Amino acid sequence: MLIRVLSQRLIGLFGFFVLASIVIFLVVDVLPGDPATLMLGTDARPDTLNALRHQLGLDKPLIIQYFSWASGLVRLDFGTSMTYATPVLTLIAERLPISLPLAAFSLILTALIAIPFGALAGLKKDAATDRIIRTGMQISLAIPNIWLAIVLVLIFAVSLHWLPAGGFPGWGAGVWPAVRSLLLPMVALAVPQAAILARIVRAEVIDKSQENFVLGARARGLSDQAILLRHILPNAMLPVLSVMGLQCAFLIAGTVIVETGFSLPGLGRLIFQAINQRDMPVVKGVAMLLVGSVILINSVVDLAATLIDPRLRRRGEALP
């Protein structure tokens, strides 16, 4: 039954929930670097740094702090950061404005590039198109994200003028310097995996261009684009749709690099200066947070994949 499909995946969503939680908690923890003698400074007197240690519950065993860390993200209190004394929620609501619309955008750049390149190499196998395609793609994943942040800047923003080289003038300036400031980030997020994409898309073209339907269509004599359109896109979807998921998590992370090249105040920069400065509440946050946020689409996508496609929801209930 469907009711016993969604149990089942909301049972696995927690589990990977906990099973992140315990992951992030204990990799922050062994950070190399004391937290109390980063804050004080190296010439702090013992008892004081003990005082601290106490105070930020770091003289705590382990169990005991993780438990008191999960049971404030269960409250969606995430702890107070050690460097800006502001709750880590408050950090992560004034970023996240900049980080959401810039990983969303880069997807949905994503899409528009690897979709119609994809299923146009699909099309054209082995004809001239495609091998420019395939030799753009191969190209494309070469190239690292800061490297193509670099030239894009270089070029955009140096010699042409046309868009900013870094910074972010809030959405209150304005929906278009906001979107403006973001383009060449987002362009440099979404190239290397429209690259990945249109190499599924164009396999998926492929395999169901050999599908009976899709000969059919083309007895009844329709068009090649219209068999695109109406046959061949519709039931290569799925799988690409599955790709896209796993995307959201490279999206994510590559904010890191990108936001910090481009000086974004975004989440990306947040937890890069947070490692530096062994911030660990809000090292913890944010990195939940993100990793919590890829569990979750990766989960939207396969049960929306479990509701669409019938066969997946057979197998799911084939379960014992």
Contents of the next structure:
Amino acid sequence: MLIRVLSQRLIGLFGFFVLASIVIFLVVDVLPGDPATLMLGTDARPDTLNALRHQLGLDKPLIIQYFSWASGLVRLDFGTSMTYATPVLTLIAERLPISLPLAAFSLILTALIAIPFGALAGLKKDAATDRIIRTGMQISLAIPNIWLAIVLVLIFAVSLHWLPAGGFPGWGAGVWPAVRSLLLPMVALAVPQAAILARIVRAEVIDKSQENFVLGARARGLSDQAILLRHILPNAMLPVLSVMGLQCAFLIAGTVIVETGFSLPGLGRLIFQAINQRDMPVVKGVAMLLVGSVILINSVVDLAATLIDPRLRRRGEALP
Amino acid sequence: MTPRTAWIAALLLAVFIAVYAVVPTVSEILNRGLAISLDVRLSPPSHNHWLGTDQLGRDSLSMVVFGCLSSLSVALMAVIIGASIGLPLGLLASARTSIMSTVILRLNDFIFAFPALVTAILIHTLFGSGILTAGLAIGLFNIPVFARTIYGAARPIWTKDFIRAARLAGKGNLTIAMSHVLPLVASVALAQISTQIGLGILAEAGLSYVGIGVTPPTPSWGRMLNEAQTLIAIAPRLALIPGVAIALFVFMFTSLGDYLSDLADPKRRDG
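Next block, the form predicted together with the partner chain, ref. the form predicted on its own:
Once more the chain from above appears, this time first in line as the rest of the complex follows.
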């Protein structure tokens, strides 16, 4: 049973990757017309254009172009950047140590904010605490993360001088200076997402509190705290986990935007420079990486949900 | 969401729309404020410029009012695209008559993997930046959002007795979907429309901020944030104005959306 579920998911995953690569290839390479002209401009000399076309492989049929790019992706070869003349993978690898920790820390911070506040609001449903937390969530949801970033810089960098306003010293400068420069972007990314997640946590806690197992636990004389930690939260975690999976897509996109605001040399700066310089191999590579990671994360979360849920296991649906 | 907050949000929205639609002279005065005049740049709020001027001497009030038009038109365009394609798809999938619904749902998951930002970057390579690029990118992402919501709301309806009765009366799936299911999910769709307009305004701000949304000289809230950032130490007011405007509008639309969805689902009316 497990094997069948796994193989189905893997085939689906592979199909999504192929489909995504086709979409990106079509939009970036085929639809805009001749990439060589786009890169060099309309007044470029014909022989220069031809040389570039040959270098990019544009003189070959489309299907061959696609397969050479896609088979490169499988071998983790994203092609060569036009402006840097270095492999796209190297450029991405240089930026990942900023973007990846930023996205990951933000996701953790999102959960750290959302779970306590959401659970508290759910337990104190309709009380003053609940209403205050809910209003707070509604407001944080409405705040654009770039604006939050600017306000945070104004308070903690410009006025108080506690944290840097932007830039990145590199992990070589030590863990603390590097983390320090990621703190504000992290908060800016996490707060709006935490508002979304906290609503789910609240709804789940309210839903699970009405279950018979909570009544049973209460009858056995368990403390409210024990009931929350041992019975309500573990049961509420599954939907929360799948929402967190969906939030990864927003966090990845948000990271790219917020990085720009803090002048962090991450994937965001790489892709925006690439757009402006019409460096298509980089655009394709980074777009594929972003979309690929969203697809991968959602599949893993989906699969994890099937594996974790004990109810599915008892029925023998997920595990043999 | 309490009814009172929702009513305040609706009232505020109505006032804003009235100002834009009914009072053309206001817009004419504001229009003059968009002109660049370097001799009054970065001036603090005064009775000539109620919210002061920016680094190019443009009136901040005019900028924020016209920025609203950019944001709203992008958000509306995105909702029209998302709802007009996503709603029929979700309704169709909910009928579950064939492998069609599986295909629609999988396709939804697939589009969902493209964050609006990535779609905007891809469309940018085709058309460059502009209101169209932003609206299209956000709209494409809205398709699976609407399809999922409608699917979720419509699916349980298909098992109801009155649907069986309609089938016995010889009605086809399409007729049932249009005359029995659609009216019941319309309120859910309306709530989603309001929420997505709010989220669309947020997304537009993000895209214009990084330079792939609305292009200058068209005023845009995201663009204003971007330009204000370098002046944050000198004139923090310039960053605060568009930020408050975005937050206010998003808050109004999402609150209204929440209220409407509570109305649509009596079980959730208390939560």
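Nothing here was measured: the structure is a model prediction, and the numbers come from that model. Rigid core: the largest C-alpha set superposing within 1.5 Å between the two forms. Numbering follows the first chain given and starts at 1.
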| query | finding |
| --- | --- |
| Large Cα move at residue 58 between the two forms, threshold 2 Å, rigid core | yes |
